[in-house]
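Okay, so here's just one chain, in structure tokens, the form predicted on its own.
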Amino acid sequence: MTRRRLALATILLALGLLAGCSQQEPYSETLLAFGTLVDVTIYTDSPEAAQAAIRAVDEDLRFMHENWNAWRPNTLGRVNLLLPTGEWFSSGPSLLPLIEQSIALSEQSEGLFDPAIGKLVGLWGFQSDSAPEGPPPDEGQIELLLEQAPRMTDIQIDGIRIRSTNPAVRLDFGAFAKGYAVDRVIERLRELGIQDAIVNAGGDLRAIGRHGNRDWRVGIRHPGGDGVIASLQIAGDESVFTSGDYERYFDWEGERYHHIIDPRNGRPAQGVTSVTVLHDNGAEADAAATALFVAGPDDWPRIAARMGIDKVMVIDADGGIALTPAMAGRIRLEGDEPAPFTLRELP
């Protein structure tokens, strides 16, 4: 074969290989966990890899949902039964990382994020996946729990053993477990060789890689009803988590009572309608969204700085929008006449 023919054959072979290469395609599945629908979308050139990954994710989510529900006879239920004794006991290994990270995040947030207030959550009726119908709890019951002052800092850890110095502590990871679970799902996908995916748990999500040949684009729900109030483009590895008073609530005698309880007064936090956090970690974003909601319209910038969160959108009870400078550079407000907003510097 002449050199010209050899070169031509090599080019044709290369073109044939390129033409034969499969293209990345999206593979999606909707799963159920933590009382919400979890949409998993994977971009890969292997249908078999996508199916195997989604099966593994489904198993992981089922395990986490079964064991981290605070009001069922499971791993967390056993912990909550033993914490009031004040004695040391062994905790399930899957639960210890949640407890350890919750303690750290609670301290960073000055206790505004605090999963130790499970008894208050139960008192308001928000211990199940469905919202209660009311009425609000008795003021005396709230005050009694406030006097007992359960906090994450009451929990001590020694290896795999834990105990509580406060019998009023009851753990409820409703403001944290979803973010932590999304992080674990992303870790599992990466272990299985998946580099481009998005895991959306009821509007709270983490995305890695890209959406085919473009960045991921996600919408932030309008707190006043249907549609989106803003959108974000994300690529690489980022999480978007929102806490809002429209997610789980009940109305009683003309007043709305939502599920985000302020540990300082034992009642639903006031002054804010929703908080959206963009961050590189789902668990931290989830906890921060709750803490900033509780902090309120005046104090959230200081708490965000303490927690290392620089991309935040806060919609207050009057409909005004406040953005950190870093978030203002990333977010796009949607609609013909978006609500007015102001930029607020973090201290």
Ligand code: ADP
The other form holds:
Amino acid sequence: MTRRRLALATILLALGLLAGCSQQEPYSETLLAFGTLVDVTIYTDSPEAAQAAIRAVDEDLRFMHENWNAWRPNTLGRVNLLLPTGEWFSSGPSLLPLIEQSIALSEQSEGLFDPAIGKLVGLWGFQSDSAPEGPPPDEGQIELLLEQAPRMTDIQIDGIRIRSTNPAVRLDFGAFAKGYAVDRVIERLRELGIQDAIVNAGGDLRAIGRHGNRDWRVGIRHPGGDGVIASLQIAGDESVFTSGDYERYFDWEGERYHHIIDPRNGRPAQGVTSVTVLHDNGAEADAAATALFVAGPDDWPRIAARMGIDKVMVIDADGGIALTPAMAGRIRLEGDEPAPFTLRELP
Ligand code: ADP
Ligand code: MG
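Form predicted on its own done, so how does the form predicted together with the ligand look?
Next comes the full complex, this chain leading.
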């Protein structure tokens, strides 16, 4: 949990809690999962229902956090031990849908989002919750992994069994598990009869229904500092996910190295500072934010179109803001003099 994430979570909470006059009351609780604070706010006229729902969600999040972290002796850890053997094995019921969906999303993104590159992520030191200190890895080691070219498409699925045809595959769901988990939490809330809620994991969120008698309002943090660069109003069911180079990085000999790796060259992706995606579910929004970041300032509209994503804000390395027309129709750029932006049509 970085200080900036905490600041963003606080801004979002404040925006979310701005008074709305309704008989319903908001119930909020902050849980800890995936190395970040997860704010769950529920609107209901039954405090008991809200409390029970938050307890259930807390339990679910603990389970997901425990089992889907790539670098612990857990369900995913076991899968990562067995994949290099090339043998068929059962990945367990909680992981299989996660693996299946990430194979599909990886294909749609032309491999720019690819959770099979866990070894590259580990090589750069971004496997732990805290940022590494450097130095950057040895060129030879990067080259070796590029030659081995682990990809989600190396994973075969047969019923409940999986195997990898490439021993270099190591799964790391850091770019995707949070979105997937937020979706599961929303599903659980709905099962428990909750219709109005927001689940906000350090600025990445999904909201359903409304905030009392008005829409949900969410802020998107300025990548260059504190405060919000833009805000969105959400009603119904939508997710907002951001990938940025300012969340986890290290500086080494005047260069900055961040945690989003371009699978094509094994190095931190260049040219973009942050990507925000507005979409109807968290898993796809999370994967797409990462993929578009890797695609870079020229190619991202093409990858967005391939992934079926139409609401995107990209801030490039020079601070230039680009919006898709659909995003421009929704987002409000904040500030006394809102920043200029360019419109990028999708092909
Ligand atoms: P954030 O952690 O800010 O939400 P992302 O959703 O983009 O950002 O996830 C970044 C994490 O995903 C990295 O820490 C790493 O574990 C993993 N990762 C890095 N590059 C890729 C990639 N190209 N495809 C899939 N996962 C990646
Ligand atoms: Mg992501």
